[in-house]
Structures are given as structure tokens and as C-alpha cells.
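The chain below stands alone, shown as C-alpha cells; this is the form predicted alone.
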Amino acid sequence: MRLITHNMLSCNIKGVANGFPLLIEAGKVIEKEVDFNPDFLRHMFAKIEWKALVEGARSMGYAELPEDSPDATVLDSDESFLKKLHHALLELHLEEGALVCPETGRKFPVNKGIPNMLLHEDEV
């Protein structure tokens, strides 16, 4: 599971008000090379919840992103930043581990890179 996917997932258990961002318990993290596409990154930047991305990247062992979201002008002037963003969003993969609801502590397993977000009957 890539961090771009993690940035879009939340806990949907009935009654949960604070289900985003899911915490990451990393068991196995792998890196898969992906072609660098700065236009895609510029387009996605506004859609990314920055704090969740930084926390997710750090929990997977990647601490190269700045704590605070940079100004969008950096996207046109700093290729180094774009490459760090690219690596975090698209090349880091959570292969094994769990996503944890920040409110309930419910763990959603991640196996072979696929998060299982199915709810139990009493959670619907």
C-alpha cells in the first residue's frame, strides 16, 4: 500500500468521529521504483493531507519531508522537494503491517500490500 492510498483512507466504524488519519504499524516496508512525473505531483499536492503524509512516511522510516506543508510555489522551483514527495507518495510500500483507527484502536491488517478495511457486523 502506497502512502498516496493511505492519505485517502479513514476508519468508517459506526460512531467514529475521528477516523483520519489511520496510524501505521509497519511490519515490512519495501521500495518500488516508479517513473518520476512532476506534473502528477503538482496536480496531487493540493489534494494531499500534509500532516497525515508526513506522519505516515515517518512511521515507515522516511523522514525527508518537512514537518509543515510547503508553499505551492516550491512545486515549480524545487525539484529536490518533488523527488522527496515522489518517493514518499509513490515508491514507499507498506507490504505487511496494520492501519490503526486513531479513535478506537481497531487494527486493519495489511497483507501483501493490500489493506483489509472490512468491518465486523457490530461495527456497521
Given for the second form:
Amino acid sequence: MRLITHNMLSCNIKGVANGFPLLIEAGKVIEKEVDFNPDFLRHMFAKIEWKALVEGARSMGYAELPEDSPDATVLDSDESFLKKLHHALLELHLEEGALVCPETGRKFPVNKGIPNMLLHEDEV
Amino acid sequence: MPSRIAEIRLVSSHREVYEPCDDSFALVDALLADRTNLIDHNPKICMEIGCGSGYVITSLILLLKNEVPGVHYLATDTNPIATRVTKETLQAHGVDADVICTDIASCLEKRLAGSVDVIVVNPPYVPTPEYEVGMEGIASAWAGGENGRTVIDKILPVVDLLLSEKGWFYLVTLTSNFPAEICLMMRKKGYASRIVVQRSTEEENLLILKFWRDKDEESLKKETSSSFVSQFSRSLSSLMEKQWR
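Condition change, the form predicted alone to the form predicted in complex with its partner chain:
All chains and molecules follow, beginning with the one already shown.
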């Protein structure tokens, strides 16, 4: 699972008001190269919750992203920023570890790159 | 060069995971038939709900890969073994998608609403007793409850929530699922629909439906439920005649 997907996941246990962003407990992180596509990044930038991405990247060992959400104009002018965004969103894979609900502390395991978000019967 | 789709010999398998069958092939044929439109559609996020063996999502990636770069692919399944098998099938074809084990798309609904440009679903559509719905393992791949509609009817509002303004939705159904009624339910949510593929096998009569948001509110108001259903039946019978001719 990559950070682009982490940015779209939330904990939906019954009664949880704020199940986003899930904290990342990184066991094993791998990197896989993906073709650089600025158009795609510009499209996704608007949908990304910046803080969640920065924290997620940091917990996966990548601390190069600026703390505050950059202005959208950066997307057209700053290629080095786009490259960092590209790397964080698309090239880092959480292979083993867990996602933790920020409200309840419930852990969702990640094995072989697949988060298991299934809820127990009493959580639905 | 013919379009590439997933190769059966590279599709991973497990006794608790549904193997590619006539319904999977019909869905991939529908995507192939609509490939030029999909390329023009230029999707950014594509998703399969209920990915099973991974045959369909892998085929979708392969048939768009060269023409539409920069797409985020997601796949979900409620069966943990199916999510692993899907990953293996993707890897065997040298492609990738983020695979999540979840019930329909429940952990994605909040953040992914209004963002998905293509959703494909081969749901558990076989009419079964209601208690078989939601059982673990391979039963979750086919047990559809009354008229095979229990899971389909849960998926439809989720799809409506996740699809972007321009989003498209491909759904496998049987004639015994009352597809005209499914289209009418979606019509009431503002979707137009058409039958992309119709195929009769020895056991089942399959329809692959495609849905998209219809901006024409006027036609929606004018349509009555009965005129809609009779129109659907007419187009279905003309398709079936063609097949048997």
C-alpha cells in the first residue's frame, strides 16, 4: 500500500467520529520506481490531505516534504517539489506493519502490502 | 497489436478464491469493447470492488497501460485470501494496484467520495438463501441472496458515492437479478445505462451493464418507470435475438 491510498483510508468503526488519518506503524517499507507524471500529480494534489501525507511519509522514513501545504502554483514551477511528491505518494510501499485508528487505537494489520480493514462484528 | 489482457496461466489461484469464469471473461470483453472510450475518458482513479483472482483489475490495467499513463488503481475484496491472490496475479503480469481488504469499500467512502472515474464490479449475483450471504471464503464470491440482489443493492449506493462527476460504472448481472430494475434504481439517482455485452451460457444469461451520470434532467422527469422498463426489455430482446441468429 502506498501513501496515495493511505490518504484515502479511514477507520469506520461504528461511533468513530474522526478515523483519519490512520497512524502508520512501519515494519517493512520498500521502494519501487514509477514513471514520473506531473499531470497526475497536479490532479491528485487537490485531493490530498497534506498533513496526513507528511506524517505518513515521515513514519515510512521519508522526511523531505515541506511541513505546510505548499501553494498550488508550486506545482507548475517547482519540479524538485513535484519529484518529492511523486516519490512520497507513489514509490513508497508499506509492505509489513499496521495502520492505527487515531481515535480508538484499533490496529489494522498490513501484510504483503495489503491492509486488512475488516471490522469485527461488534465494530460495525 | 491486439490489446493485452490478463493471461489465465499467470492468474494466481486458491481453493477459497473464485477463478476467472464466463462472467469474468464477459466483463473483460465489455472493457475491451469500450476500450477506445475508456482511453478518451482519461481516468485518474480506477477501482474494482470484489477483485477475487485479480483477473479483471489486471486486465483493465493492461488494456489502458500504454495509452493512459498516470492512473491510480485500487482493488478491494472482503476475502483476505482473494486480496493476496490478486496481488500475486498483478505481480505475475508486472503491473501494480493498491489492494485493500474491506467490506465493499467502507474504509474508503469518506475520503474517496466523488473521486473515482471508473468502477468495475463482478458482484456475488447468484440467487441463494439469504443466510449464505456474507459467509467467509469462496461463498462470498457468489452468494447473492434473494434474486441475487442482496449484495448488489448494497454496492449501488457506494458506487454512487464514490464516482466522480464523469465517472463510469461497469456491473455484471444476470437476467434473474432483474437488471431493468437495477437500471431504474440507478436512473432515479441520475444515471443513464446501457448493455455493453450480453452472453448466454449453459447455466446463466449474463449482462454487462454500464452506467454514467446523465446531465439531462428533463428526460429523467418525462420518463415513467414503466416506459423505462419496457424500453430496457426491448433492447435486451433485440440483443438476444442477435446472439441466437
